[in-house]
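Okay, so here's just one chain, in structure tokens, the form predicted on its own.
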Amino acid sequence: MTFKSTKSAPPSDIRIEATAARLERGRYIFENLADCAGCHSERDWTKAGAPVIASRTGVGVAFPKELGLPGDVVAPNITPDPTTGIGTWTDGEKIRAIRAGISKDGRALFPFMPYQGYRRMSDEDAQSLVVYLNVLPPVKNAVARTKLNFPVNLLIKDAPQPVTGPVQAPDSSNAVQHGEYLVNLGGCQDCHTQQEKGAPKEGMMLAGGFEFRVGQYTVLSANITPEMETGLGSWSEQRFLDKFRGYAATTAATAPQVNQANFTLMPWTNLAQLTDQDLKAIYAFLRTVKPVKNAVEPHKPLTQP
């Protein structure tokens, strides 16, 4: 089924059918993949890492004022809660708000939701992970529309394209397609490139250095381009599959807490659940994205704004 989408007219009142395949593959890219949970959710952020709470998954948060967003951005509530959360939308209007940017009653959503890169999400997985939405428990939790300011919140009307047409993930059996593939539902781009006015840093796709900050901590985000000396270019495919590994055991509750030395936003214990399949691929993707040379320091001591 292929859905399409205008800035005029919400999609019909359709429903996707719900198959186990979908079901555990919505999950995979909702828990995983994408890590929506992590946007979406209360976290404990005395842990390192900050995991979500799980009473809490897709209740909606605020966004903590020290990233430095134009305005008062929210994470709406997307458990099935009728008053609330997202519960009166149809399948359709999900779709339209994942991969358009368009809300039920057709707001421009502001892009720190991704939807400009999940415009090339395939209509299989779009659906997989709706149909996974619609199995969240429901949760009443009111929170705050984003508020956005001058001259942000007129320039985001613009942002919202449909998506027409059918979209196909690609062959998983080529690696370097599979893989940009899937960083591009990682959003992998958007944490790992500095920007300036909003906007990517012309030459420094995926060259790390975007600054985060939440409460008194700060961390970087690493270089992860091909670069020999202050990229992955000397990582070898195993080393890159160990690093996330290496996180695959941790829990909340096993999760130590946090400090400056330790602090990321790097939702390691979510993708370390990944398949080899996967982590391979987007190692191979990564090894041929141009190097860029930008040493990272992730743990440099808090600056002053």
Given for the second form:
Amino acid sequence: MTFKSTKSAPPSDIRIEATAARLERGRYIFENLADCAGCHSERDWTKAGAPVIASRTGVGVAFPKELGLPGDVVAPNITPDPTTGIGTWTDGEKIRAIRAGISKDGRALFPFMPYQGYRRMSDEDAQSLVVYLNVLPPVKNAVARTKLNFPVNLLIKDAPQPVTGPVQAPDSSNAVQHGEYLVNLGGCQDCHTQQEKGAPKEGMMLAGGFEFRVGQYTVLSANITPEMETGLGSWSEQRFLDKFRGYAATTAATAPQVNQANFTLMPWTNLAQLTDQDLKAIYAFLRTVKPVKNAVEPHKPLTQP
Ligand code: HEC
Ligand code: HEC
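Could I see the form predicted in complex with heme C next, after the form predicted on its own?
Following is the full complex, with the preceding chain placed first.
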């Protein structure tokens, strides 16, 4: 069943000018900050961190059942292939899908695609992203459409909201505000907050403990609130930077074989490429969130059901 959203204002028929600066900014958001690539590409799950298979970037993928999503959730092919990808979409339609959650045909997208956060993506960032999407190598790869279980299939039809009027990023010289913007686009809250019935658990924002299962491995997200004993309270800015930089040289070729002790969904290698200014801003913002005491052992093997 598909829905025509009544709120699907026709996307503006803009043509975005492809400048070198936009191309680089788009690449940075796609590959590093927002990790669009991580959800929309085939990955090598035999390696720690499951690196994206470069030639399969953006080709679409069905999420594993063990993740516990309410149905068969598929990230579509977003390469410019005209038949199996988004090659025939206008730039305006791409921006509408990314920020408002409405597919070309008017269907409401399942908000596992983090458009509810991307709503706040600036016009300039959204346009840069589209410039980059437009130059991805087109790959013919037909994937199934998402099929959600009842009643989620009905409930999500109200999730898309039109983005009206210009959206600007906060001034990047204000580290906390800039950091909040980056954390939102990076989806840190989506992985680092436990959920209850598909919504963030009250009072647990960024406090970790969200469980991920893929194949035989499990991992829990860490507590990244500034709580002293169980969160990042004792971490200096330098320790935070060093933790990310520790993954900067890891590539798909050098990533070790996966095991229960190193299995993770944390996009370390992508985020390790963020600029110093951006990582420091993320750190500055994380210092301002409510500290929550919640002890998590991310790699503790869970007792099998
Ligand atoms: C957490 C995983 C995840 C992330 C991160 C993610 N997506 Fe998606 N995306 C999805 C899923 C799942 C769908 C399909 C939802 C559905 O079918 O209802 C989707 C749908 C889309 C669509 C609509 C395609 C269509 O055929 O309808 C576009 C365009 C898109 N994503 C682009 C992006 C971009 C650009 C980014 C990064 C800024 C991104 N996505 C990040 C999971 C993700
Ligand atoms: C796709 C899910 C996912 C996303 C997105 C994500 N994380 Fe994580 N993160 C994890 C998991 C799982 C762990 C625990 C395992 C590990 O350390 O690799 C973790 C661990 C961490 C740690 C290590 C904490 C410690 O005590 O060692 C930090 C710091 C962190 N994440 C920060 C962030 C920030 C900042 C963002 C957003 C820019 C983010 N994460 C986005 C899943 C995610």
